[in-house]
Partner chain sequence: MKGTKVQFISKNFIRMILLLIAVSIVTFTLVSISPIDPLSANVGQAALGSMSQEQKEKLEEYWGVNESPVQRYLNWAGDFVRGDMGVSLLYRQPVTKVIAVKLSNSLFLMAIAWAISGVLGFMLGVLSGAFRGTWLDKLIQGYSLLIASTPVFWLALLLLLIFAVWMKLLPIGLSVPIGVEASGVTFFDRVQHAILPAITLSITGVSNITLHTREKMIDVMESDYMLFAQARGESRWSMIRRHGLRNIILPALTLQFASISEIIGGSVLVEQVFSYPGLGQAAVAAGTGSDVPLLLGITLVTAAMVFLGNFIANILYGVVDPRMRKGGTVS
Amino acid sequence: MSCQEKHHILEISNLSVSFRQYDRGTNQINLPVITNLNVSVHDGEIVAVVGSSGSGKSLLAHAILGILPYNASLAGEIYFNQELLTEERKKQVRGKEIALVPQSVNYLDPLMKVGLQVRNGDKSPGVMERMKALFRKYHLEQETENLYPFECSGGMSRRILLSTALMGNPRLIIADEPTPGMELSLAKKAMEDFRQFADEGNGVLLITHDIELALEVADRIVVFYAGTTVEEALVSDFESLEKLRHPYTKALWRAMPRNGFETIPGSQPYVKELPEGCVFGPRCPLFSEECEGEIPERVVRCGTVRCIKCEEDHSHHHHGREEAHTHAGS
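Output only this chain's structure, taking the form predicted in complex with the partner chain.
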């Protein structure tokens, strides 16, 4: 958390991802899909990244792992365990220190038996045992091992994907929408496991569009909108509207069933039609001319916000980004 001096497992600062595309023939354009994004995960923390679909959540996960498409370019810094994560380093840590729970069941090889995929080809007895234990835990029959993905239901496939991440000994799990299609009790079980995994001193970056789920299990919530972080808040900030910082977060809060199901009109702008200045401007009740200028990220009450209307807080705490630089230097 921004007000705490804890070890960072993951620290992302000023991350931008853009795609080279060809507009009408030979005219090459750069399509920015993530801009100036900041996210950090500390020891023992579950950080939920919440945003509607198309806001760039999966791309964030892929950027950390170095598996972006070839026409994507990346700017900004990512630190893992206080060490700059270069493309070379990403190759070394992915699948070992950083595990991904992918977004859809299409991430399983359709022609390879499930067991072989979960064990990643490893046939040693220890790995075998571990898989069996995981299958028991997630109510997967032992025979599941010999099934092909097409023989598994959606919920089963989710649990299989989850098992792949828990097979190794990662420091960080990036879970990209891991629960849709899962039975509620099993989804809760999965969340408990993430909690336990984090409590052992590890980190979880939980990507979801389900804010209720995020509030139940996470320590901090990072709100995504149109490819950038508009707010970073503590889960406890969601207890009341006043503690929240950004108008979009407040809109999300009001849209929650327990808070009245109130939705705001409009939709997230498409990456090709981003407005000047604040990306939320066109839908914001507080919008004024100043919002069309540059919107810096500010620290307010142990969280961050990207809104010039949010009342200043004279907190002496500085943001984690500066910490990252000192860590990186040490």
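With the form predicted in complex with the partner chain already on screen, would you show the form predicted alone?
Here you get just the chain by itself.
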């Protein structure tokens, strides 16, 4: 498996998001919620950003779409189709070339018929035709357009949200925790729909805390911890512990039911109390003084990792791949 170069639909480098807050009266502080995050999505690919809740993952979706709250500030660069995504361009592509499949079916307006919401009020023949075609594709009866959201099951509502996202013919779908509380068979069906969309040459950024579901459908997994990306790996790397790079990723692997539910002590630090250096340091078995310095992102075995202890083991087998990957997944 080589780390080949493909066309980037989305490329995020050194993204940081912080919030201005008042601390004790008029003293303003900046809370860093995302720091130096790197993610890329290529043609035909599902990339899952996996991390526990409270790690700032949803803010990543909002940053790409340009819907962050007024007191947020953004640094770093986001490229969509190899063009810089300025705030102005975000407005142009949002809901069209980049679509959000939101976390909750509560995004549907309870007082408006489904068809009207999917079409965004547009009754022109072309739009009606597109909606009908999407309903057929996702096994929604044509009568669905005359229903109110409360008359639709959870599975239907999810397919309605997906149809709504696809109305503008997007190149990239951002799915923000699209399957919470959904029974497994439905969640897998949702994932198959995203897989089909990616297989048609598009990109999906899946933001989720459900690593097992992500492993079933994604091509690459980006592991997110305390506001930063600690590892990016191919899904196949999760077949064995030896292929993984970061101590936190290995801890996630051990905590999966099929690997024995082994958990590690401690919890993810709150943004106000981030440790010096490595964010995972306080919980890491390999922690030493040098981990309190700057932790650069490195390419190791066809993936990236933010850890100075990660061994370049097997690297003699994989020589020559590393350079190729530097562009493909950076």
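C-alpha atoms forming the largest set that superposes within 1.5 Å between two forms make up the rigid core. Positions refer to the first chain, counted from 1. Only a predicted model underlies this, so the values are computations on that prediction, with no experimental measurement involved.
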Rigid-body membership between the two forms: residue 86 with residue 229: yes
Relative rigid-part rotation, degrees, compared between the two forms: 17
Cα displacement of residue 114 between the two forms, core-superposed (Å): 3.4
